[in-house]
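First, one chain by itself: the form predicted alone, in structure tokens.
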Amino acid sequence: MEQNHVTIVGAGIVGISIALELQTQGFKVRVLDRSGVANEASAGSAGAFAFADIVPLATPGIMLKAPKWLLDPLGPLSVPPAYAVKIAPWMLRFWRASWRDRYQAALAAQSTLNGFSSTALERQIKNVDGEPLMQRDGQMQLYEGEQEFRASLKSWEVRRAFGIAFEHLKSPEEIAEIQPGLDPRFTHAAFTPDWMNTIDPRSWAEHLAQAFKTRGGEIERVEVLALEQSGDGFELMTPNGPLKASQVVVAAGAWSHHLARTLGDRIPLETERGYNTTLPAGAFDLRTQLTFGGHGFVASRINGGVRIGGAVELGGLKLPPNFKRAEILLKKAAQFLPTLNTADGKQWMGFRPSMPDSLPVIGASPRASKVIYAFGHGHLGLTQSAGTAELVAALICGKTPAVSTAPYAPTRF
């Protein structure tokens, strides 16, 4: 194939965003995916562009809390016993990432990528006339009582230091001015006005995909099982036989590290299994995204309805889903939002691709310079998709990226 041809493995929000950006830069692009556009983690996210979420999961002292969480099978962070041994090496790297030196570096890198992705998203929205699919209504982090609120202040000072705008609310009455209908147990909150959501993450990804196809892009439903170098290019092994490619981007989410391993690259990607329930329009008058941080879930507005989802279950790709996790989140939401109508909800479970330091992998394979990795965004795939697309396009074009990709290098572990 010609050198200006690029094959992208993965049609989630990151892969589709990269495809569209490369197309804008003059490349002929083909996208391959095992299940189609946004049919995995991209479909079931909260729909948030969470640019204010710069604090990594691996924070100093987190391992002191982890045993309590891990022993609760329905808690905000859990590891199923059947997966505990397999995930032990990842957990060791997670622990190392929580040391102050690594944490500070990850915090700075996350803030940089989120800030860049915010401006890249505005360019992307303009490029595809996407404003009708946006909701610019902010986000509210809720706290039960003075003690929980005060415990959060350090993290908000970190955000302030990185230029994130927010307002503290210190009474149920102040909270109700932005979001009425909450249980009065929530006495304090932090409101981030610049936070934005899409009306539906699947619809947004499909909108980008349609723009890509209208401009001549190709999307093919086929599973890529392995990558093999062949002369100056590659053969992508599929159940239907090999496909040739001159340049490849691996953006296959939670399946990406398996493809990287076929080239000889061992990247410590793990799978967070996320759960949610989406309630139909009219379930609750939700006016901003609500984050119940002490309980590990959020409520967001999706197509006029409400999506209740979150929690972290480190359980890999093969264990059966445990929908009791979705049920417990919905039960809590009904307590916190007393008028919430929980009827006719649709449950979902998806796989978030997560790295131990909460940073994505963006960069060339050390074994094949014409293979670019773009995966491992964890909870921030939608948030960082447009920024990742511009960075990947710069790497493929041989240009200096707008921000250094060194913190996201595949070789950092």
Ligand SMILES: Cc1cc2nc3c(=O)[nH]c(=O)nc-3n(C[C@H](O)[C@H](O)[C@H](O)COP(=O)(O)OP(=O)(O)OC[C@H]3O[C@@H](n4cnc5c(N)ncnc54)[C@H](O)[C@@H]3O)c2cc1C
The other form holds:
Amino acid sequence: MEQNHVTIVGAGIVGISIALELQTQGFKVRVLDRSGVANEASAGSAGAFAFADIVPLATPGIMLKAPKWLLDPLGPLSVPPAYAVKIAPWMLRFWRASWRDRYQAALAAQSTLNGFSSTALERQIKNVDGEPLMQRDGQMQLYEGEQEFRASLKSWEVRRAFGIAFEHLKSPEEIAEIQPGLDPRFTHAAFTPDWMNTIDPRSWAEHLAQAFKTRGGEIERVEVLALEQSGDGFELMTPNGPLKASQVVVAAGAWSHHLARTLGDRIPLETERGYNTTLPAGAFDLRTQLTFGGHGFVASRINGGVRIGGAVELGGLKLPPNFKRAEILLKKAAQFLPTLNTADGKQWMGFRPSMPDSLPVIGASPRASKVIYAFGHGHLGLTQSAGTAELVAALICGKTPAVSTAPYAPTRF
Ligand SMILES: Cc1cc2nc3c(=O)[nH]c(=O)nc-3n(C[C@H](O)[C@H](O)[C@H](O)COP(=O)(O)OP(=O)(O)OC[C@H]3O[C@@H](n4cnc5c(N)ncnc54)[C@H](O)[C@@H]3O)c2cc1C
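What would the structure be for the form predicted in complex with this ligand, rather than the form predicted alone?
Below: every chain and molecule of the assembly, starting with the one above.
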């Protein structure tokens, strides 16, 4: 096999971004995906390039708050009883990740990757003439009353320390200047102007995939069952027989650890399942992304309509979806945005690929230096896709990556 050939498993936003970046740098790239382009998590995200979201989920003290959330089976965080035992080892690592020193390290690493990804995204947009698919409208985090707002101030100081721009709004009138039509229970807000959204995450991934194909890239629909070392290369086992590869990238989202396992690598990847309902154009005049942090969901503008989504369900890859979660979020949204037209919504559930410390895995397999892992971006896969692509390309080219990939090493657990 030629040394400048790369095979990527996974055509989600991460795999497609890597494919395009490697192709731009002169590699011949083939992408394998069992379900086509962006048919899993990358299809239904909120479409946010959430560069201001630098605080990991495992914050100090979170394990004291979590049991209260878990008492409500349809609350923002849930663990279906059928999955409670299976998720326990991951939860233990999550708890360790919330220890102050580890949290501080993860915070710095998340901030670095988000910052780098925002500049990489601008290069990616230019590369594919992607500006028409972007919405540069910022984001507003909403608070119900002074007490909730005050409780958030510490986290805004953390963001300030990492250079995130924001403005605090302290009355419903100030909020209405940016977003009219909100229930007056929201008395305070924080607006992050540098936040961006795509008009539709599926269309964005398809746009990148189209550019990749037009420039000679190949996308093949096939399931990869296992990776095996063979001579100085690899065989990718598929239902149609083995495919040979000299260099492999695993970007298979929430399923990536299964492939890593076939090489002998154990990586503590889990899924945080999320839900949403997408309402058609005209449902509400949404002018910025709205984040209802206390309720664990957001409202974002998708194709001129509104997507109401969020929730974290630690329920693994096999249990059937519980669309009551999507209904609950939509009901709440209708209270918070009294003129929201909730008719004709389309429900969806997706699998966020999540590591216990909220950081992705970006780095070579400890058992095979020519297999690069790029997965586990959790809530930030779209946000960090362009940055991840540049880091992976640097690793494959043998160049020093623009930011150190040590915090994202597959061996860190
Ligand atoms: C409700 C919700 C809202 C979200 N909102 C945002 C947001 O606003 N901003 C943000 O940055 N992130 C958001 N996320 C997270 C984001 O969607 C994910 O982090 C991101 O899509 C992960 O991309 P990926 O390419 O790694 O995985 P995926 O999109 O899941 O792609 C993985 C691909 O690998 C393929 N695959 C898997 N196994 C195999 C195999 N064995 N053989 C062949 N193919 C295989 C799958 O078919 C799939 O196409 C959200 C997630 C959810 C659920």
